[in-house]
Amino acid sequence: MKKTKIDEVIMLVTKYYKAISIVLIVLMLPLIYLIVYKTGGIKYVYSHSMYIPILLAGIVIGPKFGVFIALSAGILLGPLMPIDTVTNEPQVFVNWMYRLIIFVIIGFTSGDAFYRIKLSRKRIDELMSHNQETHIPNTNYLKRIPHILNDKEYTLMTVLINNHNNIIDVLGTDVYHTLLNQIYIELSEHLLDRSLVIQSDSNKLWIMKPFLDLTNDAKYILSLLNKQWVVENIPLYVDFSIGATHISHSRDLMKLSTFEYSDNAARYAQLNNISYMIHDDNKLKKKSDYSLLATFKHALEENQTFLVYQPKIDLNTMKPSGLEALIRWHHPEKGLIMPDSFIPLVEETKLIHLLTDWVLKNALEKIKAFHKQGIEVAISINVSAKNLYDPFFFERVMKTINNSGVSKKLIRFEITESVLMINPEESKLVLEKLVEKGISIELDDFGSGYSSLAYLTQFPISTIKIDRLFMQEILTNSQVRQIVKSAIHLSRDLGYKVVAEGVEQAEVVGVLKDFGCDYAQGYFFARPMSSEEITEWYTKALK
């Protein structure tokens, strides 16, 4: 977009400030002096609009140019100046000389006061536009952009220091401060004109330079992060994650949702372990995805969520041996959530332990009302890393259940093998303690992940559940049915159930029986369905 007329003669105006300021303020003084002059002379009150240009020029310029602007309004009323105009009688010394000095101290003293308000503005907004502790430029920065880029088309850079947290924990705060500041200096040295870094957060940075390439910019910055870096005789490993996206003007760089995209993308990157990412809209998280979280805790409250359930089946003989809660939410607007659109997303907030324990609490209600019927029904429920390693999950989850009365033997935690090797000892401990009271845990997803049978036999686990992508392939791939066959028996060895989870064909389940495999879910037996529908069918499947 061109600069219209308008915003080029105020790009002059600011640039050219202080001369135009000074030339006006000296042609005022011959124009006052004909004003006085021409309405009859000193004696009349026209000659108080003197004070004018004095104070505008120690406001404007400083208290040297006030004090030069005094001398000089003195003078052109004093001997130059006439008492009255008609009879040309002169001032007497004392009195012109009085209100030179008059003048003088006006124009000093306004110029003085002003220069220290000035110095103290300038003070508070450093403070303001500056971390305080690590002296980088911050969001509030951003208001002088104007004055510093231009109109040409920017990459802009979200930096994220995925490992702050640790750098703090094991040699502290200001050891964590000096190193980004370490990181602002470099990146400030060696970006081209114009460029800039602000702090948006503790562990993150915003990066705006002039538009070249995104993936050479990404790639560029990157070469400049990874380097060794030291602080205070101590290597420091630093791991970063950045996200790339390009605006076309630097006004946009106004806006604070300008960074959004940025920031997705190198959210994305610190997700899936990769270096960098450039924004992209099908792969990235989109803002609308954000509403949804922003709602969800009012959804919970509201009754939209509600749980379906998916029987499992025993191999041996058929019938339904346990359920599954699945959570689903029925939005008042987009209708029907599926669980992979908003669990993503609750999973990174704590809205986890409300979704967590709004599960628990509605699973234990649907098993007592099995109860009331005479069924007895065991209910697995998924659990996160972040409830795992929640100090109060524990003893929250423990008072929910004593108080619901219902038998710990009928809950199952169902918790997906990347979750325990997150931080194995953690999770280990938090299972344990589950375990001693009663409650089974279930590996969700086996085979997704990187670990063995044998190194996951250090956890509380009872039953393993095999992927369904297994299940997929198991009819036309002999690898994966070998490998099936292999994890079934190795898990029976070791003392574990195993489940087959996506199981749609008789063939599946043919094959599943005769690798010995225990339980099956899938939409061969059975879709999950709604609590009163399971009710019935559950019934019915049991005869």
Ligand code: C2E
Given for the second form:
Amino acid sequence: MKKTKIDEVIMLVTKYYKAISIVLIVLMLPLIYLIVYKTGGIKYVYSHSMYIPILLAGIVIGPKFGVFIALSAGILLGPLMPIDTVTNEPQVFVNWMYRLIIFVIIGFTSGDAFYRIKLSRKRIDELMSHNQETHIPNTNYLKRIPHILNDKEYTLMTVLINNHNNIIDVLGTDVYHTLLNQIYIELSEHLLDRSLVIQSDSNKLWIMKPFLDLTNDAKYILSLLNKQWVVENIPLYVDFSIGATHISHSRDLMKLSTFEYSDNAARYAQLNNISYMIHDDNKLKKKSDYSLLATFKHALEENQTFLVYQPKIDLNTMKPSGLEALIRWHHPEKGLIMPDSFIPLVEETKLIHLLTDWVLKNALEKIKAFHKQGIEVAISINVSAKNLYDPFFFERVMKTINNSGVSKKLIRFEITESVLMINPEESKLVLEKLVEKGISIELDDFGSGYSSLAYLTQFPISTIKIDRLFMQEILTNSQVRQIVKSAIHLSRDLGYKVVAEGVEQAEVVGVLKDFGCDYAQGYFFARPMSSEEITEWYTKALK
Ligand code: C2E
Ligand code: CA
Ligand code: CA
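Target state, the form predicted together with the ligand; input state, the form predicted alone:
After this comes the whole thing, all chains and molecules, with the earlier chain placed first.
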């Protein structure tokens, strides 16, 4: 929006409003004096016009100015004004004195009454625009922004207090509110004049400061926040997450939607356990992704998620030999959601731990259910990088499996090679611990990465699963066929079992058998099936 001439005039008038009012009011005095004089003197009605500047002076400027204008008016229409300008007869002293007193009373009372009204309006404004517990400006305060901030570019930051529930639980709300107020004071003292700090939620502050550089702005705020907070002599550990975004005009700060970007970035930082995140359209997920993530924990708790099972077939006997558990999400509004649409999102957050725990528990239940029917079935579950590098993963998994009473031989972990490559040393340590306890590790999606089989020998893997992309071309592309053949031969030489994924045609089965592949999995044999379906399918297939 471009500024017009009218806008500029309005801005100037607003800025010099008081000075202009004083000049106008003062100019009215001689003007009214002239009117009264020219119309024949004080005996006519025009002297009453003097109430206008007196009232205005009191209302617009205040009681003192009201009294000053009243006195000036009283004198102008008093000894300086005759009763009749033709005869030039002066007024009786009591008359003009009485008028002067009335003028003063009006000037003072109008000024005083308006002063009181203004004062209580200010108080109401203050109450409305500040959080009552913490005394920090709230979102109503944003309406004042055009008057306070006038820099062009702004950095907008959302500060989340991640452990606020903890602080409240342990130390109570009073301590928490005092802490927030301390944080507010610390921030306000260090920020430039044209900055603003607002409390937009019980655990959320918004900071607006003139834009320098997003990363440095976020780091600066972090440096202010990362100190030892002490409330009522209690040292507090406070965990913050910051999201930062840039806006090109302070006017945009009036729109609450502007804050969605920094809110989302802060939420992202919080979920990913990082201290700050700069809003980036490409990297940050869409709002719908956030809402999906937000409901995921609930989905797990309410069992909106469920497992389907896809069998692996032993190519020597053509009988099933184990299952792979694959997660699905039956969303109450969106319907069935496939794992590719939510696993990558969940994997970016700590929720992946809950997901894998949930899958493991359910897979163990399924093994037990088969066991009750007299069938021993091994189930593989997919494990993410975040799981493997979680320091508590191993203990948690062992506890769950031990509590279930299921034999460790029957649970297997599928891990992709890219996961191992993030941190080969650590992966190796965790995998060795698992294998030592009797859990087999299968290398998923082999061939989709770049690592060689020779390199992979350092990891305690029992099985290699050849990526399903190879099966799509194995019949038509002789090079692909050659690669699969070599991979199978080499794997077998190295002592690994080999599974081919994504087998959809009978011809592919033939080729794989020729190459000496041990197992296969794919739509040709069976699609992933529900818990009930798989029980029936598996029992029949074994016969
Ligand atoms: P994945 O581990 O490679 O799983 C195999 C995928 O291939 C499954 O897709 C399966 O339905 C599909 N598939 C099986 N046979 C065929 C076939 O013959 N042709 C084709 N074109 N596809 C076939 P799904 O169930 O959609 O899972 C996709 C990916 O999501 C999985 O790939 C896995 O990486 C991930 N995922 C699924 N469940 C879980 C889980 O519980 N935890 C984790 N961390 N990841 C999971
Ligand atoms: Ca898999
Ligand atoms: Ca796979």
